[in-house]
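Have a look below at one chain only, the form predicted alone, in structure tokens format.
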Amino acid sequence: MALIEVKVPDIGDFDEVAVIELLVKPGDTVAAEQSLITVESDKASMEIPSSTAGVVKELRVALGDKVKEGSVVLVVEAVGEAAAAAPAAAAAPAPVQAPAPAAAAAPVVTAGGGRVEVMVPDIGDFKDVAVIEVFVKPGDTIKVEQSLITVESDKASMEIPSSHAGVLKELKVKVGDTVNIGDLLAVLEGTAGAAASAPAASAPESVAPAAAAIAPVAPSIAAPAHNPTASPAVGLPHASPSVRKFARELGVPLAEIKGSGLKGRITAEDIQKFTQSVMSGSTQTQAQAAKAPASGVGGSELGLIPWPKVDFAKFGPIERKEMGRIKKISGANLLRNAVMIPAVTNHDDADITDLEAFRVSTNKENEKSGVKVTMLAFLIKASVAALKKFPEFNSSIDGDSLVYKQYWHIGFAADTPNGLMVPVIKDADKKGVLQISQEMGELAKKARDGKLSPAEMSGATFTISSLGGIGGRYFTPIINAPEVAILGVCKSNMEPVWDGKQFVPRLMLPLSLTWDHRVIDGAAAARFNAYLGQILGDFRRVLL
């Protein structure tokens, strides 16, 4: 057994770079060349590998620390062959695979002031590096040292500059291609001045600053500001090269992930959580939302005639506004649910005269608490009682089986400036009306502020959509798959009701219950509505 200090190797022309990510912890077993930390300067982001294999005994750096060549990163307890090679490993740490300043491959100029072939310069000991970003397009005017593309290995990312100025005629690479030193990158239509600068551009002194500049992975990365035709508006997500590689392997769009690391850096754990969220159906990527047919698009997938394309402007003035992201996603989900679910809606009325009087008196008694009880809170408790009596309404279809859930999470539709959102009251059966009212208020505020998390909108077993504060009489709510039923309620009204002897004024609440006919039949739906009405008419039934 031997203790070895693993130090920062030669990382090129960088001094006092900041530690922005720790990839290991004490007790971890590391292999030789395994990345230990990520460091970042104003020009580069790179991972520092281990010079030996073993078990991490002590970590000598923390997030935010500054390190340079020779700084001790950690102490490793080497075993076996690694222990035997400890003296050599300690004396000569393996150099990090960072690009070294070197001369660019000489560009081929076909004629003075004519076409110039720009090659990939010497970018260090890298082979088959992937093109992950393209900054320019044919027709753009390019300046000397302007970044053309970004390439990435498993250890570092870097921008490849142009050795000449001119107009870009052909771009020979695209995102996803792999390149090596000397590969043809672009063809420029050069100017006399640009062609004359060819010898200087191929000299080590002029290529070194750009060829060795590993692109920062912070959000500020982009095409140089002096080029107005550069296509990317923002740069690479704030993540280390290995994390971005991990994301590419899983097909995860990094631009849609909010990083939990230092300064918003995306970590491997963030990618795993996002993937799990997408797989569970609680999150939809922008690509999925774009592929899903919206309410006014498509139809051919179902064998329908195409949606009509109309030039509305020829009939009069128009204004075009892009739909918000929430409406795009919810619209695609609603269309799927409306088309795929054989839905039926039952309409009924519930007498809530006594319940409303109780609600008003409760609010007066609890005025100092700041919690305002709404009718929706009573509806949630009443729905839980009905779901327990009719468990098929709390189920979901899974292939040829029905999944009966032994928990009661009730979603409620919240109208926000950004569109309709559905927060979920978890374990509503275990909460009282006051607690439900308080939680509803908190979730509704989060929804309006755009701060609801995916977890707070997932897991519902039954949903209530209330238009009580607006008006209306009845409507047909769309089931929120994979649920099998949804309750819609409208504004209550005083109506004359026959009590067997005379008409008396009673406060009546309109109910609209939509249900999945694959799971529920008409008789069960009628009984559910009738039982729900009985509970709302006499809330003491909740206790039975």
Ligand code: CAO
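Positions refer to the first chain, counted from 1. The term rigid core refers to the most C-alpha atoms you can superpose between the two forms while keeping them within 1.5 Å. What you are looking at is a predicted structure, and each value in this text was computed from that prediction instead of being measured. Compared with the form predicted together with oxidized coenzyme A:
Relative to the superposed rigid core, L250 undergoes a CA displacement of at least 2 Å between these two forms. Once the rigid core is used as the reference frame, the Cα position of N333 differs between these two forms by less than 2 Å. Fitting the two forms on the rigid core leaves the C-alpha of L420 displaced by under 2 angstroms between these two forms.
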Contents of the next structure:
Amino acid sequence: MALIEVKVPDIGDFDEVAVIELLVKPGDTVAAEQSLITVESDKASMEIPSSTAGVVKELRVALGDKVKEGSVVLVVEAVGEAAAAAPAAAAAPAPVQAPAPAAAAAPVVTAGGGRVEVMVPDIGDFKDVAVIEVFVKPGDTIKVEQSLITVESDKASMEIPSSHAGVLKELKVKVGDTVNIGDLLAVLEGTAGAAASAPAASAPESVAPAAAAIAPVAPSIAAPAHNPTASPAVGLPHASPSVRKFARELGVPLAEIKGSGLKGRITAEDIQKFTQSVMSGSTQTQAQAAKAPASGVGGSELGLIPWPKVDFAKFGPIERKEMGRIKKISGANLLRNAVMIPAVTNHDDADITDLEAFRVSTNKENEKSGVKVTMLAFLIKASVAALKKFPEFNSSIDGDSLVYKQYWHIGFAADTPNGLMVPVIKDADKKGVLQISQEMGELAKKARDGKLSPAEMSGATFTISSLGGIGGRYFTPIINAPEVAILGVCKSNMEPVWDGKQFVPRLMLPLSLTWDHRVIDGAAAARFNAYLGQILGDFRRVLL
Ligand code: CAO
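Switching forms now, from the form predicted alone to the form predicted together with oxidized coenzyme A, please provide the structure.
Let us now look at the entire complex, which starts with that chain.
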């Protein structure tokens, strides 16, 4: 297996930038384009993605290190195609993106010389980047190169500086807007001094953003050039783009978090801890505090008492272990889904006597093919039929709308040494049970080996969680938002079933369907389960 050095690609005019986050560790499997580290300068932070897929063998940087173009970030052992292409990949650093033209950064001075329009400069290949922070307000006196707003893409956030000095008359954007090169940001009333400096401000070297191509495939980003005279916004929380995104997804106010990272930077862990303490009632957000009863005895918005704080060591020996990354991420998602979704679970049983006999005989016939047909594959196929009959189960809430998906991608929970993962069988409606069984086996193996790519875990419209191979009767699975339902399956048992005349032994499969009451009602859920049971009882119904 080939060892490849992954290097910092062209990051524009930045000479040396500090490593503020390590996103992988030795032993991790990384996909091409997966973010490896976050670096930060005065004005921009960006994630450096991997130029190749493989297993991390050695990290060559530590928190606080300074890196520049060509610095080796880590060494990976290439796998698959990357291994074949290894010599080229190791030798060739990420291609360099030509510096962006400065034209868009130039202020437009209109009649009278006093009114200046400040536009979004060239921000590289990005389209529709989101405004996530606004630092100024009308009436403020703005200096040349003072940061006006922060914009953010998936991989980088950057502050957009003013190309001109003056008094801010109108601000044309707000948090949540998306902007592109050339969009009008602000209108300034220029001052005498500012007017004199205007031509200099439009010169490329003083305000033109430098293009910092992050990686061959990652979008390039234009980050404002480092300039010692720039006046960065004071008191703003420092956090990398992915951390900001994570905070936004959970609705966590960054300004209220004390960062534990280098120089007080906020880490993903800080956000998780903050969320946990808010959910447990031991911390209040400022918004919650504002809403709390005047008596001051409020507690959290949910009215919960604080999470018990116990000195476990007082009662006996203990061992403390950090939770793994996957557990932390899935924990935060599960907590949100459990708290935010008004979920109800219906339990039912399906008679799978004939289906199991068919599965066993199919496996005997196909013994040599190496593909084992599993009950879960039949459940996926049966679920697709039920989802087609009851389309709201295949929908998602989006604001005030329901999005009905015309595709049927089924996720299945897989138990792995690192925690719960949910690989997705795409277009399950177009695949036969044999193909689904084969794909499921491959995806479950990848999940256990920690080799699932993000694409293999995204896009599900419905999820099945099967504990059938382990045991139990019924359970209440948590919906995998933004899906609106999840099917839990337990171990089938031979049971006496009354056929109208006598008790007969039938193989019964316990089903637990959890559904979002905002979208689905109890009658629909009961019908869904009943229909699913009918199909599992006689698969010919799928043909009807
Ligand atoms: N009833 C009775 N037996 C069942 C069954 C059921 N519902 N489902 C599977 N089995 C049997 C299988 O037939 C197999 O038996 P044989 O080896 O004799 O053929 C055995 O149990 C093992 O099955 P399996 O679990 O390996 O395979 P699967 O296709 O059923 O499941 C997978 C694959 C990936 C879903 C499973 O390995 C797994 O990870 N399950 C756990 C999921 C989980 O953690 N859910 C909880 C999420 S909420 O925290």
